[in-house]
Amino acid sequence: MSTLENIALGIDIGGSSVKGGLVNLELGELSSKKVKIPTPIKSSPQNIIKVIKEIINDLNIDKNIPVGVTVPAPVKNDVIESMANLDSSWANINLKKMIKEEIGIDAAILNDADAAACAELQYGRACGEKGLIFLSTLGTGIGTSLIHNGAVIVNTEFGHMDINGIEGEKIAAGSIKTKEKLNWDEWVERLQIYYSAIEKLFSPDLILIGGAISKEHRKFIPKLNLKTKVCPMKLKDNAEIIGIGYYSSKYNKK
């Protein structure tokens, strides 16, 4: 039975929506409903507050339990130096701070990747795993993150690196496909050229992939050509909820 020493709230910020729920820090897995709301067109950090503040009172938390937030962005100290895929007003903001003073809740603040990383860690792929794991998200851009040895190395953009002069994240993100009305052969033709670069320069010893799409990978994980061994994250789209709301279980006893 879950009690409140053992519940979380989790709240993924993405390109496309928000997500958010109550998670079972025991089991590793939601313990209520998902509660997606499409992220604003204007996703100004104020918009994006509005939305936060709307799953909170639609999943009606206790205010004891931790609270933990991710966004598609690296962080430091909680402020966000920049960001890809949502408004460009989110340069310098302290959501951490902003979150205190709008809704009144001490929140930890992750980056999304880095959020499913902790959660494939505890609870996932990656637990009792050694070596290098590259871990990524396909969704509006591709969020990365590393695990070496049991440790999560936080606020890599590799989403961002240059192939052949394009971002990695406008060849294959999860969004391109929709976009470019790719199928999955065209599709995993991308992604070969994305994971292939990866494989070149870390050497990994797993790749984990995630994300909504992550649902559909026996029809792409099988068609790419790697030395690596590929996996689909056992967390799938929940991942970032379930690691968000571990993080800031540990988070608020610091």
Contents of the next structure:
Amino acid sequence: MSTLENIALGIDIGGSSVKGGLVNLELGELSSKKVKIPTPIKSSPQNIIKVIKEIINDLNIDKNIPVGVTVPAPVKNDVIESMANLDSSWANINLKKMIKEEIGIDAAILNDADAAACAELQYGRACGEKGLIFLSTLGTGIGTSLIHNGAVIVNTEFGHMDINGIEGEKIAAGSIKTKEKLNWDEWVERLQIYYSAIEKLFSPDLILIGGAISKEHRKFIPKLNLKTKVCPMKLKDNAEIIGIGYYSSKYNKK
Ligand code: BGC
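Next up, can you give the form predicted together with beta-D-glucopyranose (BGC) of this protein, since the form predicted on its own came first?
In what comes next, the whole complex appears, and the chain from above leads the way.
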């Protein structure tokens, strides 16, 4: 059952859409519809805040529940220092402060892949796993997070790792498959290069893959030739919303 004590609101700012939903913190699942609004063409902080407001109004939330927002960028003390896939005016924005000023709520702010890691650790495939887990989301960019013996290591940004002079996410993100019209085998070749480099550098015990494209994991995960076990994330493309909901309930208590 969803009561006010075990509910949080999670909002995930992405390169193609901004999504939000209420999270049942006991079950680790959405307890409302998922509201999905296309990312404004000018994806400035001001325009995204308007979308966040729309999502909050649509879900008609109780003002006492914890709220969390993920961003596709590293987050240091609530400040976005650089932004790869949204408007460059995000640099040096304190999102927590801005949300407080514009919407009047206290929100926890976290990188999107780190939020997904919180969700997988608490409710998903990383739950109870020992050793080093390399988590990656293959969307507009490549989001990454590390989980080691139950702790999430934030702001890792290995999507920007240099591979033969090109950033990893520019060759292997989910969006690249669409943009370059790659078939599954062609895209798997790219993923193979990316994850071989990751495997060599980190020797992980498990690689988790998420992002909307991970719903089609059967078409690419079995084709990867790696020593490390590779699994799709359990919470799929809801992991960011669920993870930031959980994180906000822990670290942004009202
Ligand atoms: C950003 C990361 C983000 C990832 C997925 C990358 O371009 O630098 O912070 O996690 O995209 O959205």
